[in-house]
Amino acid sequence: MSTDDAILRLDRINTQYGAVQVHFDLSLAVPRGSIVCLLGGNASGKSTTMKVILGLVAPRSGRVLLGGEPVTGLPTPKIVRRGVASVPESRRLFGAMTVRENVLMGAYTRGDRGAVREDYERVLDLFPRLRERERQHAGTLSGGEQQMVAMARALMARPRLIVMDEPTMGLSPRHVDAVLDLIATINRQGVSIFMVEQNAAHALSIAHHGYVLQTGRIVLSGGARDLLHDPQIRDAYLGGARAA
């Protein structure tokens, strides 16, 4: 049995998309329980990052440990098997099928059924707006439900470990807020959140660690409060990161 107290971590990856490099060295760790984020700008590797971790893109040299055992090279859904559940960016709902038939997708790799229907009754509780909307199609929803739907389902799988691409992008204010709150929840119920956003300020006033990827290098690290607060690096950093 693994000692490694990260549910996550990424040790010295460097991937490339033909001749281009996008990491270099990449290293960072998710503590077991905690939300961390990855903040950078555009072209700066965040969504390379989050494809190398869910299988879609093998990196050239580094490991994937999950729960301290290596992952590196897995296809997507024995990664999903292993507790990792993903909330992509824009949702990518099936818009023609129902919000209930979107959320039970998450449970597709499980067999319990009875576990699976006492589930997704505890999610709805966690969702009450979406139960108000259970018969209606996805498609129809604001973004702000439509976020919702995408975690709701993501929760169905019963993960270890979350990762979110840009949860808060394209939402009005009062949705972003609500987004949040609901994230801090899950992570207060024991799942680990590994989230990529371009708004630093969203995503600190969360997380408990934060990662600063600039060109595909980790540039920056810390605390969550004391990168949201320390003056020079939010103007060098963060300031550039809410404006990508």
Contents of the next structure:
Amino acid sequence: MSTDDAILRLDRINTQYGAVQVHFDLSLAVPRGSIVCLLGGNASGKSTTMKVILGLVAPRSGRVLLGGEPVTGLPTPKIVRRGVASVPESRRLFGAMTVRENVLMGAYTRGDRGAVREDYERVLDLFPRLRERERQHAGTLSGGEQQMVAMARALMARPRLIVMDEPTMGLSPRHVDAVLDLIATINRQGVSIFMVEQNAAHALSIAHHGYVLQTGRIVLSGGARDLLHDPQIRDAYLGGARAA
Amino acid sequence: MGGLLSGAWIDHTVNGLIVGNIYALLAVGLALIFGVSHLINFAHGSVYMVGAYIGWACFRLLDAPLPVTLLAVAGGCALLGVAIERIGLRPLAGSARIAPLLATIGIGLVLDQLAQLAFTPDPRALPSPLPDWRIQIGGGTIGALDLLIAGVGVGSAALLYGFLRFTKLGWAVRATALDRDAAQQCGVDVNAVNRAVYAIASALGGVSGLLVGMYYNAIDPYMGFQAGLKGIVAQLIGGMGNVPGAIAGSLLLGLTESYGIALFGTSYRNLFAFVVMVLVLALRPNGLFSRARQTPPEPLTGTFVAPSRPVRIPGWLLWALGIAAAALPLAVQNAYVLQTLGNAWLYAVLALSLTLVAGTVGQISLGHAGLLAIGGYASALLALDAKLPVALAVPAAGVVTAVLGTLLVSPAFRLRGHYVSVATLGIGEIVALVILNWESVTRGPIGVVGIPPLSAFGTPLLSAPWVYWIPLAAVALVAQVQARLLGSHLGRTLRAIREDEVAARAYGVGLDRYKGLAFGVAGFAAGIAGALMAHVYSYINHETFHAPISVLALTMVILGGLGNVAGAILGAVALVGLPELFRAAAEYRMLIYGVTLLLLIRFRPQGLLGTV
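Alternate state requested, the form predicted together with the partner chain (shown: the form predicted on its own):
All chains and molecules follow, beginning with the one already shown.
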């Protein structure tokens, strides 16, 4: 198992909120070095998938494997220490802390101060806009800038995998392209990426592989290019009450 | 009276700043705790008291020098803080926000009682080991202890600033306060953060207690209650969870009190604090320094009503129990037993009143003792001074309490969650302080003596069976009214308000009117309970209905099941009747209440009979 070629694998996950079941035998895999997206409409269970991976919600049954090792039931900080960084839904920055503090919070689990400082410079090179805003409170930034802070924060952990919840949501078209480019760039540097998205066109334009989630079940999966041309996709990501 | 000489005013200002510094040590800790855990820590005052006693032990038993004592107090209280976090907060992480708040009240009660058992309730001297010199400034003076307090205040503020701004753990504290989930996703162990915050806050709180003890050269097991409330008030003024705001609020409160005392006299000291608190809550619930005027966001709301299926008691059983209760004096002749149970019935009326407000409408009131006090004083004074027959004075007191109580609580109608509890607690204190200070009517600290006993048609009903039957009749009456109310459309509306105020409002429910109605009915019941108590006890003063009674009433209600009419009666009998009957336990009664409250919240939040 430890030689799993997938950095992340969900194995028959069932999740429940009280009496409401969210996931039904959900299984998926993120191959090392790839971008995988999980598409789905509102209430399809996308965000809960993120929470299960990060240990914020415990599944009723099933396993979460990181590089072949089970992490199900571990507390979030432990999972983070195993190399998973996240870009949460609607950014979730620390609004009353400065941009610099926010980005450095990403390196919270690391002890190598010197390397952190170098990484910080490197990450800011990737987001030159943030260099001008270093001393500003993160809460005062525009949506696109906040998204950059969230991504920079995730990178600072030197993660093996970044999970992103709707990274393009609420961004202007210009920022959407910039963010997508950056995700592709980060991926080329060797970081695997798992993103959940509502906007299939955005996500599939950079992903290698995609899954479609509908009311808690995977209804379709395949190469990103194939999915992009699949007529069924439109039904699924628009909510898809009539399929399934 | 201080007069307007500048020297006296410098003294008042120095005194206000010193007292403000002491409040700041408390308020800063409370703000840190509120920041990371959204909890008002009612046990904080007890930590302060423990700090004073650790200091006393160091000075008196070990002859330790001041620096060692300061360190011992800080270290000991830090450990206590970690324990409070572990017992009171961590196990309740998944429950409604009000649950840990009630747990901290229970912990506070337990600590105060343990201190009282260990050190007796009597005050002890805590002489300052500092040299007794003073320097002249203008017309005023400053002493060595003043400088020490100022130094500790400023020093801790600087240390705290450095910690939050420059250390990794400090960053984690700020990040956790801003967004707990996001902090976890950065790898922050929020439990460790909580632990650190409780340790720091408690260390500061304990040092504050030590300094106060030295300042007044007196400590006692109950010193923490008022102090803890002051810390909360100071924090409210500055805005909950706002650390610099807490310091500013504390200094402001210290100065207000100091000048107020100079103008009106010492017995008014606490009144200022609570009036300021209610004003701030009503007008600027986010504190003086924030722009927004709306009540703070969701995490603070939520009732403690654990979902459960109430135990159904068949009608015949209720009748049978009722008849058995009524017939009891025929079988039991022991006057002590009857008086004790009569007292339990009186508390049952109080519990019925509270279960309506706290259970059905979800407004966890911590000021119900204030309603008792209004009822008790109203009836006693109507009977004594207005020469009203007791049979009329008691219902009249119920009406007075309904009107006055509702008016007093009305500023809290737009508040939710914790804020209701804090506001009602403050209102209860205001009632007690007004009674203490309004000497021309209430006879002030002397209290009201020679209150006529219960009577009907001019015949006094002094014998034990009557002291049992009349309260029992009140229980039957109030329970009957309340059961009808809950079964009606009105009961449903009140529960809707509890479940979701916003949704209820969206459906056109006028919140204020319904809350007013609930507090009116509850006020009438509590007023009658207080009135009957006054006539049974024949003597009352401003401390007869003190704040622990509010906590006791809440414990009864939670024990029986929030909103559960039969549960309220059961809770009262269990908590007032039983410990009194087992006399050996009398000394530990308050301790038992505190432990009961803690155990209930932790293991059976739905109570014995289930919530309704």
